[in-house]
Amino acid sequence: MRSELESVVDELKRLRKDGVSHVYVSDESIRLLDQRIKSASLAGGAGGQSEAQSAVESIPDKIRSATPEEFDRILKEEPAKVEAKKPAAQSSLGPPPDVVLPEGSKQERWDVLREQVFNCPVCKKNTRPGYKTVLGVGDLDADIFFCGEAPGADEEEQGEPFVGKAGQLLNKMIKAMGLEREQVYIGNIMNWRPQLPTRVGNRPPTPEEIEFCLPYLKAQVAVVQPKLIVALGATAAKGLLGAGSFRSLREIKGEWKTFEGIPTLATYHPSYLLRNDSKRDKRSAWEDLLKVMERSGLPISDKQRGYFL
């Protein structure tokens, strides 16, 4: 049976994946958590303070004793204080590219963009040797533009976004909408896979990486001129809407916003749905896609409206 402490840790990890950086915890809850940690340490025979116990004791008194209302005020004040103390960041990537597309057909403009991305010194430098820089694919006349965050292992091998397990699920989602992958446009905020010491695992792109690649994404949107954009996951949504526009994806999920003047809706990333295989989350994501279908004028059958109910 899982311990209460393990359940708390798992829930905090889930919230962090959703983009939540702060949670309100009452002083009584912290006291009980402290007791659980000490009990767990004694049961395991560990000497001294555990890392978790040290973390609990490091919580500032003003946060420990804050009411929910005071906690919200502190959250608004603290980031500003931190930002004021931080020195101006020096970009190791250099300034974002200046993307100027020529007049011509969509295909001609996209071809010029493709050459610029694939010959970009920064993109080439950050793409692993033997692997590929990734640009969006699909119908340049598509009404719907699906935007993810960054290529993964399968994507950097094939040079195409969403071709791994998450891509297979995205294909099924698109098909359930009555479309084929070739009828939409699929891209990412990033043009290279954020690097790690090994090829195992992924990490979200840094704000600096997103800022550098964003002009290439804007250029793709300018070429395709979609009716709607679907942001897949919190990282993509923050890249499109701004890093400070929300704390948790749940705050804006399913709500219409705008990017470059185009209606934009954020929903779960397919990889999230693969990790959290719950009917509730699938239905919630599908309700977002129903909104996309309605706004883009796609027909919706009774069967489609009843998916995952």
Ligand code: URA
The other form holds:
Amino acid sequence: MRSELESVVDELKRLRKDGVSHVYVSDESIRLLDQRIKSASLAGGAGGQSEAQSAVESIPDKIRSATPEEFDRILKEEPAKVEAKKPAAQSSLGPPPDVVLPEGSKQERWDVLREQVFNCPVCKKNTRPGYKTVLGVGDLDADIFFCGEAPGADEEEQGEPFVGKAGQLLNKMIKAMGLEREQVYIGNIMNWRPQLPTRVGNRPPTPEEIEFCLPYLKAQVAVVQPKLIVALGATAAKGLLGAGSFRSLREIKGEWKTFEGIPTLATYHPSYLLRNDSKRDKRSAWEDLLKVMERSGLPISDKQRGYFL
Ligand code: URA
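Now show me the form predicted together with the ligand, since the one above was the form predicted on its own.
Let's see the whole complex now, leading with the same chain.
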């Protein structure tokens, strides 16, 4: 019978064959894998180094134990060594769309934008059959505009940003700020889920994909005219602030920048916080949100100030 480890290795090989360039593995999973490998090779006797063990050990240490930010940096510094097969959707998007919004109420302007996005041939072509192109949702009069990366599996199914696990955490973060999801605006850098040949796995959008969708994001910002924008994660921050504006999210998180003249602050993506059960990172993300609350004039109780301490 195939061991669990061999099944994991088979799945990783299958993903690599399908064009998945990297998967995030938490420290806890690495620890469990290490344990399994040790017990598998003990059971297999001396010299019984399994394929799974050599596969895991062949991953350089600095990649195996990298945080997502460090991994981003490694990819930048050593593209030749770790670069993966480029996804097919990358080269033929054409020029970014012109978005011309009419005069009128916010709702009228947003409805026109919605029509344009849902009829956008490039969005349609890149949204897989049976799934949905995704535009932002929320209060068009919101003070706070949360901007994420791209729809995932749940979002392309439901046609709404942040409805999966990351969305549940984002909802909790919004609630902790004393607001409801319906009182803010939630959008993404991207309007479609970056395509992979499989249903599983996500990949970050390419610079070309981000550039293509940016006019749609700018138009949403122009309609809502929020007081503040919160960029969730490095990809959103790079999309809003420019790909070359920082190397690691940690360099700029919690600092006020501007996008389209609007104060913009980057913080950790909820998916990162879900993967990293670090109290320090949670507190740090919360401190960013406290800054957002302060600047947008939301009341802050002592209890709120003390979260995650
Ligand atoms: N992650 C994002 O960045 N956006 C979503 O809509 C969902 C998950």
